[in-house]
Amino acid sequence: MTPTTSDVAVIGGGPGGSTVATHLARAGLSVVVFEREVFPRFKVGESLVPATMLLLERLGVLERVERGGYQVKYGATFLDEETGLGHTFYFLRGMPWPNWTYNVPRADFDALLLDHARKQGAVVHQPAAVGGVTFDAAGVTLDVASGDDRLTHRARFLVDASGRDGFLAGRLGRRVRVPNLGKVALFAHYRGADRFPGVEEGNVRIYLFDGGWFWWIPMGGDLTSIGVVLHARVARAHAGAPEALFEAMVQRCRAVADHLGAAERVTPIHRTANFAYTNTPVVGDRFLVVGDAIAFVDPIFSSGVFIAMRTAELAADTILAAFADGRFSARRFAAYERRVGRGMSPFFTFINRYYEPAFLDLFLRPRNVFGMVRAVLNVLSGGSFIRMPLRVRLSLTLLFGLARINTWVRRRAGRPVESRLEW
């Protein structure tokens, strides 16, 4: 590797980094992506939301994705074993996005997106880890290491798409954890797990039980991603190997144990911290942040890849406008930060409410009064970043208001009202 320069440097080659790189390179800017890992690599977060299809089409990669043999998904199934309540939600027809999406093995999907960025003209270095960063009035200087090689890269602008590493937050700002969302996830891929018949085959399944919750994501090639989310203190209290803890949780969740049957685990048990946080700064002089480097939302509603790609798409539009008028100050990017905040806010609200018994009563026994079910599906399909009509916002306000009333009713009746965030 030799010293290089570019218009835009991107730290991270995941869905956010590859998306912003594709849009900027296609518009004529010189773009360099530094990705510390070699693709393909194992990654969790395989379930997409329907609005992702719009982003893939605009990216120019939808046809390649459609040829990828990925599992089609029309909805999601939720079951609470403690209460016996459950419901299957199907994505709506007649929306700006389709009523279906895919479950994707991220190793393959992320590699496809990054390869597409390369084909659009972005220069990709991997493995390449950015160590130091220095900003000045004219741009940014990066210190990059790749094996034994070192280089200094000079760019006019920087995009932090480093995911949960939060590159700029760790050097220029801070990370704030959302209270009570301290969790640990254990997960693996299985072959031969049970499938629902017909159109429900690809449904993501969420199983709540007294120790936490499981995700169950059917994928192509008879693979299924299965993961359990536990409170961090449960994982800390377990002295054995991750495999033993995972198996113990399987046995505590009847539905998962029954559907897993004699399925064969084909990957190791992976472990990751699974907490929600927000990072600062999101914008600054000559930089923007996208995706998980801005914030991480509990994955129960499958929003991760969509948020990464949508914020990257918005970032690309903002950066191109900045290059057009030659202004790169933080103030220039304030509108981007506000729009990202508005798009993410409903996901955080749903996560916080989701664990409350009063809200789960309504969520798992839905009635489409005043369009509340349509409003929920609008958000969970990605609509908060695409289109949130006034009637949708009013319906959500009504839903959360009813949840507060239900909390009062449950408390008066002596029933539990404490959030299950406190597992």
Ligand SMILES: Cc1cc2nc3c(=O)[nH]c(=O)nc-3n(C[C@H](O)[C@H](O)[C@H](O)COP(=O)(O)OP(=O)(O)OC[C@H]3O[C@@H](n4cnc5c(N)ncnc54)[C@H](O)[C@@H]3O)c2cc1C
The other form holds:
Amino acid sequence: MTPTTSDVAVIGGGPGGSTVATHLARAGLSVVVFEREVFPRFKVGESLVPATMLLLERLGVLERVERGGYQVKYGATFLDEETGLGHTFYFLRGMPWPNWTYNVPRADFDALLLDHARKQGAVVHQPAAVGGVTFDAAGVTLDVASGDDRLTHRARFLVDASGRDGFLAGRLGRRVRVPNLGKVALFAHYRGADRFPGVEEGNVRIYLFDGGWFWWIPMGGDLTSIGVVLHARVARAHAGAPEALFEAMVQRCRAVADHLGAAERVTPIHRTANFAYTNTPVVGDRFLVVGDAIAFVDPIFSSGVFIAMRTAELAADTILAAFADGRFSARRFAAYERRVGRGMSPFFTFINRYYEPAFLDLFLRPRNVFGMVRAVLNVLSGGSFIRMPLRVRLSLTLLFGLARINTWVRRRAGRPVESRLEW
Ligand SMILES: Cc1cc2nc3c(=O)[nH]c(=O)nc-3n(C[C@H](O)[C@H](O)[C@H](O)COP(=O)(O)OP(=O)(O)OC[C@H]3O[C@@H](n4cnc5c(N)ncnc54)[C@H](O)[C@@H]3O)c2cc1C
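Complement to the form predicted alone: the form predicted together with the ligand:
Once more the chain from above appears, this time first in line as the rest of the complex follows.
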């Protein structure tokens, strides 16, 4: 069979793949996306962060998203059932991004983004699973299976947007698990779950309890995504079916049990485990990696879709520059790798601290001194991957410093200091 050809081949049609494909096709490159699954398909990860709106605008898809009937979200409500502490953060006005965003059923949202890429000129093969890859000095050859058909595709450049599959890491590099994080998550969609009134309706809610924490993401059409991230010991102690474990956790978390009431579950209970990792390589001769195929750590701050789309946007800029001067060696992509590392690290630091009681004390009783609340909201909005002014970095350093002092105070008072991740 004669191989098909393109300038850039993209593995995966999730938010990362659609974003890079759209930008490259709009700039005039020939782009082919291979997506293994038929859309729409169920996917976890419905809560977006406000800076995503900038990315949707730059993709030229914002108006379509705005017509999608998605639930608007102005903030995030945290409640720790063990300590009784709780706080609602509202995204700030006057930032380079709006003070709101959406909660989106990913089946619908991902299909919309991929369709947009197609309309902007990318060729999308679906279902089409990439099985083999060979690099040479002039490009890359892919072996693709689409139903009973096999095809060979030849491209000058490859983007790995294969999400948690980590296509290239599995073949050329490796995946390193992040210790203690990413234990077990169980989740489903419900209809008829309780809604907060007014502007709070779309708030993502996080309920911490002794078994782990629940997310509660209200979406349009009276749908709510509810999921629980469990400590390893809790999951280990339970041999039964996921449904029984999920129900047992609902009964252990008072707020979720109360708000769920007689809501009807409209999807199966999905389960995922060991989802915290970092992959290598991120760049190489004639390839770049974006989104979850680089790393994923924890869903607590709803950053996954944003990071996938932002890394894809940065990748598109990098690839266009490479095509402009015809050089595709790994060395010229080192700046992309550094930029991605800098953008991800505030999220990862925050995530680790979040599980420490001494930090949670401060986080759930925020005082707006030295711009600390603003700095927290910057990270929660996705701003750290867009613009991280010096004063924001200093405020975060101060916050983490205060958390260390609080650890010392708690230890002296005989109160728990152990990170919840150690359980
Ligand atoms: C428990 C949990 C909760 C989460 N909650 C949130 C949240 O609230 N908000 C948020 O922003 N993020 C959340 N996330 C993360 C979010 O789902 C991901 O970060 C996001 O989907 C990453 O986008 P991506 O494009 O990199 O990968 P994906 O969306 O995973 O897309 C990758 C695509 O590649 C395709 N693919 C893989 N291998 C191949 C192959 N060989 N050939 C062809 N196609 C292939 C797959 O079918 C898939 O469609 C959560 C994650 C978990 C685990």
